[in-house]
Amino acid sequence: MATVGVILAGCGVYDGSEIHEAVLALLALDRAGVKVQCLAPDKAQMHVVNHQSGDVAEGESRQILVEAARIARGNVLPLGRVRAEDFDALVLPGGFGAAKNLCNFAIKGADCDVDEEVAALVRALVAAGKPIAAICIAPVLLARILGSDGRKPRLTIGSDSTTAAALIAMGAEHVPCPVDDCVVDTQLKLVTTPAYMLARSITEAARGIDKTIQTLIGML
């Protein structure tokens, strides 16, 4: 049975993983009959956001790994304890946590830095020819990691021109894509989909995520 790692960035769209995207990906993977292992950095979030008001909760601090355990039902491993050899594929759900906690794209844009453990795992899977899926804003991680290596990954975040320009500036090729579809980089084995970059409902997000996971599984 194949094992797929899912990197979570906390819990909640504004400061962690987008919960709908994470759960839809986990459901699609489970339906595909693969073993899933959730992963997360063991460090503090960039900040905490009150998801009712949208305001930053000044003075509060939460751990990415602890918050990710809410989505993973407790079954989440620190990134520092795993190796690329443990997985046959990798999935990166979106949410602002991908751009705040897994990297600092939300602050620095195309000049962002990526968490060292995330970057190392992504590079190792690509080097081993193993597929990776990234959802919503998470393709910025692949753009920064692989673009820095001169790989020019073929990615999508949908149709937002500002974010697409940032991906291009990081060395990626951006391909516009509707919410119910995905973009495939056959050479690097990458699959990306816009999800809530474009989705107006959980049903719309699910269509693209289901297709993305099916495509990822087809690459195993």
Second form
Number of protein chains: 2
Amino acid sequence: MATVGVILAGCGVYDGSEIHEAVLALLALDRAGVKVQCLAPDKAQMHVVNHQSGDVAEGESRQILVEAARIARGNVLPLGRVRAEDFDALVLPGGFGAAKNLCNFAIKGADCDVDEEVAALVRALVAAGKPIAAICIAPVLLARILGSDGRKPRLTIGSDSTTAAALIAMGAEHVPCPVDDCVVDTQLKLVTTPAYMLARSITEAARGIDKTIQTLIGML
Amino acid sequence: MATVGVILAGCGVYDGSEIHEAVLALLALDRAGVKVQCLAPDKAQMHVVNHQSGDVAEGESRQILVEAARIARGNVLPLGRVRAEDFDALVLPGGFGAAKNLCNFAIKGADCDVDEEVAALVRALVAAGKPIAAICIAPVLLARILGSDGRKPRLTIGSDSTTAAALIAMGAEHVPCPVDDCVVDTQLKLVTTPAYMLARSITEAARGIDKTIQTLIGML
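I have the form predicted on its own already, so could you send the form predicted in complex with a further copy of the same chain?
Let us now look at the entire complex, which starts with that chain.
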């Protein structure tokens, strides 16, 4: 049975993984019959956001791994304790945590730094010809990691022109994509979908995520 | 368009709403074409549990409403600010938060006290002949609220004999139910499903929740 790693970035759209996207990806993967292992960096979040008010919760701190365990129902491994050989594919859900905790794109844009463990795992899977799916804002990670290596990944973040320009600045090709579809890089085996970059409802997000996961599974 | 209230109890299976159950319910409701409004009590959680270790996070406190906003992507109203007339139906996802924050069943069992705002909203909907769905452990709330009123709600929490005995002690009839099905009380218009009381996977939980929400919608 194939094993798919899902890299979480916390728990909540404004400071961690977008919860709907993560759960919809877990559902689609489980329905596809693969083994799923949630993963996360074992370090502090960039910050904590009060999701009711939208304000930063000053003085509060949370650990990415510990919060990710809420989505994973406890079963999440620190990235530092897994090997690329353990996985046949990776999935990167979105949410601001992907751009605040897995890298600092939310602050530095196209000049962002990527978490070293995330970058190492992505590079190892690409090198091994294993597929990776990235949802919503998470394709910025693929753009930065693979763009730095001189690759030109073919990706989408939907239609947001500012974010698309940043993807291109990092070395990627950006392909506009509607919410119910995904963009495939057949050479690098990447599948990306806009989800809540465009979705106006959970049903819309689910359509693109289902298609993305099915496409990923088809590449195994 | 019908409006369905979803009462959340925080964000995370061990101290709040079970995230998968809540998201699967939101997805099924949205797909059914109803308007959804997330709701939560505006008070502190019983405690905070580190979901990676399973231990209580001593000295930490979180607000139910603020954490529920993570699942709701910000759009959650305090129970004290809504009226029963605004809703055509209610959904109560599970997770320990239902038994720790919406009532204290986790501590006091069949003698539990229910949050007054939750009890008032449930009573008002039942009095108006509007349907209510409860998932996983959340049927204990219906048993306690309606049992106290001398009703005998027909409910399921799956097959756990201890919890079933507590339901009966609170005045309910307990009907064993497999994970992919739901139990209907046609008189009181209640629909209940075991979800993670029995589910071994998110796919299993989704089957019962989808059926539950479809049954609820059919009662509107």
